[in-house]
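Next comes just one chain, in structure tokens: the form predicted on its own.
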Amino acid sequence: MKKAVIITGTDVKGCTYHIKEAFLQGLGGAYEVSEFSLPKDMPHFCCGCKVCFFDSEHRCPHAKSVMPIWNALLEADLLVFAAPVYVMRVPGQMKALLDHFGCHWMVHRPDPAMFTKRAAILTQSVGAPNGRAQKDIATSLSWMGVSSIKRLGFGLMEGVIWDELSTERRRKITAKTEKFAKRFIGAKPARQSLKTRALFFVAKQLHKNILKKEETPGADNRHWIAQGWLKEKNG
């Protein structure tokens, strides 16, 4: 059976919690689901110590939250975020976890397992618009081999408690979701899109310049010559 990873960057079981549930009902079964609500799982800030980029991202202080998250999403076939709109933006809880993946970026140690995954990106707010909130999410997803990544917002407009907003509001609200969702039923795996075979080819004609300053490989490099994207120097 396919996985997919659900990641709530809430842990009120609010609009974005039922706007979640409702995703969850649309997909009738078809994945087997990991869910993720942060900031419980993952309650650390990036503290910028670099020994991701360095080293290893295992020697991160918060690896013992990090990596089980990092994981799931390497084995999951879709990766689902779901988050609420804090003042135009992603909630800081949700941003502090995409910061912890900059280890992985294209310019930096990309999985190729992350190529063909499929994600969608969830959010609400009270009327403000949900763009840029989900640019926050897509643009990481992006730079970390996504090309598939498909985004579904709410205005909510009549509050936002779940169960003061109109039974027609809600209604309509699970609906469309529970729609949406039905699309990545039967999905096959995402072909890299244009976007990120641009982003790999910039990334590695980088990585080509940095290997011939550089005496003895680094982390980075090192990943990308395991992969066999690189040659190794001789001598």
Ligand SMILES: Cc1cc2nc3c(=O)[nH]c(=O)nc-3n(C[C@H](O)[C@H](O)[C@H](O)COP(=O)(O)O)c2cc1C
Given for the second form:
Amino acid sequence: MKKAVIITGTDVKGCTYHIKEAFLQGLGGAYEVSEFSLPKDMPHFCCGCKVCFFDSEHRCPHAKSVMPIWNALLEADLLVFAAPVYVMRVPGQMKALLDHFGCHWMVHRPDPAMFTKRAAILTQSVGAPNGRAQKDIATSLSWMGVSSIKRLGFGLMEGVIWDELSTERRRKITAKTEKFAKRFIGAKPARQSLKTRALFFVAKQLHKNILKKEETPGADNRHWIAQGWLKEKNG
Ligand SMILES: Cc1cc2nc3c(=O)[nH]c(=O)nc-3n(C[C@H](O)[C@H](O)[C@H](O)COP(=O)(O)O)c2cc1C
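Same protein, different form: I have the form predicted on its own, so give me the form predicted together with the ligand.
Once more the chain from above appears, this time first in line as the rest of the complex follows.
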């Protein structure tokens, strides 16, 4: 059975939660789902130690929280991010998680498992445009090598408490979200997009140039060599 991982950017069982639940309803059991909620499941800010870049993500001081989420992303076919819009952007807790994945960007150590995944971004605000918040997530996913990223955003318009929204508004949001989720039922692995190929090409040139200057390859280039993307200097 295909797998999905859902990361919800708030622990509140409010509007984001109900939209996420509607998405799950729409998937109709087509995926085995694992879920994480923020900040509960990853309550740390990146402390800037850079150990993930220079050595290994396993040595991150927050690895205990980050690695289960990263491993779930690697195992999943479908990555779902659900978040409210906070001051026109993604909530800090979601950004804090994404910061911890910086070492998996193309310019560091991308995981080839990411290249065929599909992603869905669900957002809502009272009325502000959702685009910038969605982009915060999409940018990270693109740089990690995800080619297919679909987005759905809502303006609640009537308030911020789910139960206080009109029945008609809740029905529309739920129906639209369920319909959106159904697009992922039976979806094949994504084909690498032109954008992802271009990012990979740029990153490869960068790593090649760094390798020329390195006496011994650093963590990033050891990864590129191990993946067969770069040749060892004397190999
Ligand atoms: C700290 C904070 C900042 C917010 N900023 C915005 C905003 O800039 N524009 C907007 O339209 N809604 C804003 N909202 C409303 C949320 O996007 C969302 O609609 C609301 O929190 C309900 O979702 P929830 O029940 O999942 O928390 C904000 C909410 C919070 C708590």
